[in-house]
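Next comes just one chain, in structure tokens: the form predicted on its own.
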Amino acid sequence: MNIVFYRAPMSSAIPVASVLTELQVPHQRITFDLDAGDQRKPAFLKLNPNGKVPTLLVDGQPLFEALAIMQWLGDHFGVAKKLWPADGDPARFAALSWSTWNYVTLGGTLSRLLTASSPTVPPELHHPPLAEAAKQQVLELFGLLDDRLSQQPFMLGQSFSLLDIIVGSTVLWAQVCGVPLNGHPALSAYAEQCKARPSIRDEWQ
């Protein structure tokens, strides 16, 4: 099988970096300079009619969107190496549920502080009540995982999966976004255990 990963610096990419290193997955990386425009070249285009990162050639076939390339590389690398539950274990439920979840609902509202905030946003968009909602419903999504980890290690259970990964990443950008983990004690401790795995820490460096 024959994998390219487009890819950029500190973009929506570093989770799915993290998950092929992670389960160690033979591919081609090609770097993006976003600044200079690479992702809206004709060529890539075609691949991608979006023009982001990150995407996958599969044997000459595209995959775009994080969320799906993490669960198809789980699906076809992640179970042989127990990082991904297969179709019929009831884990399966739990890591399809709150990977989606990560990306829809907490990824979605970082996404509206950021907008309403960001210095990378025009500041025309810029609404200080807006922010400051959103960053309230972060930390309420942050007590859901919170109690979630205050009765396991991990998303899934005892052991790492790639669900930490994509889970993680994103507690991970949050704290980027000035986002605190006060009052999350059980979060912390899981952000640290993340941040410290190779496969995440590398690939925020």
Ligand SMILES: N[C@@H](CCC(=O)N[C@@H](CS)C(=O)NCC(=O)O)C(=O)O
The other form holds:
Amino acid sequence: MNIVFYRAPMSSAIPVASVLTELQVPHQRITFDLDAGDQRKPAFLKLNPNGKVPTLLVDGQPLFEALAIMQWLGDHFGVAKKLWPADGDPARFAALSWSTWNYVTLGGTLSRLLTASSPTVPPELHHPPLAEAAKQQVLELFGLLDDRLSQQPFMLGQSFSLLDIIVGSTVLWAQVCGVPLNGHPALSAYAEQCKARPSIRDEWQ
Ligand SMILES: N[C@@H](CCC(=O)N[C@@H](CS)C(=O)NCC(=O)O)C(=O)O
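Following the display of the form predicted on its own, present the structure of the form predicted together with this ligand.
Everything in the complex follows now, all chains and molecules, and the chain you saw is the first one.
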């Protein structure tokens, strides 16, 4: 199987890079300079009309959206390594639910926080009350993770899985965006553990 991975430093491609490393999937990496507009070149837009990384090319077939890519990598390479539950495994529903929650619910709320306050967004779009409300919502969602992780060390139970790369990477990103973890001790300890995992650590340097 021939896999080409389009990425950019400090981007949404980070967790996908960690998953590829964790699973030791042979692939070719192509690093885009997003400021130079590599992602808008016509040949790439034919693969992903959104002009975004991450994008994977699997035997010539494009696959985009980080969540879809990681769920596919989990199914294809993660099950044999016991890092992703197969269909029929009791942990499968939790893996699908929490990985989707990570992008849609937690990621969506984090994205509202960034739009309302990030220095990378034009100041005329900033909205301090909206930013504060979104930050409080992220903290509430962190509460759900903290509850789960105070009962078990990893998102799926006793052992590390790809779900921890998915959720751990978003928690680390939220920290970069200024959301504190100190009110959530189990989540805080979990974030440290994720940060120390070589497949995650190496992508954040
Ligand atoms: N929902 C997409 C988001 C991808 C995305 O926004 N990628 C950004 C980098 S973080 C990008 O490629 N931006 C280039 C551009 O918008 O021109 C995913 O999860 O894969």
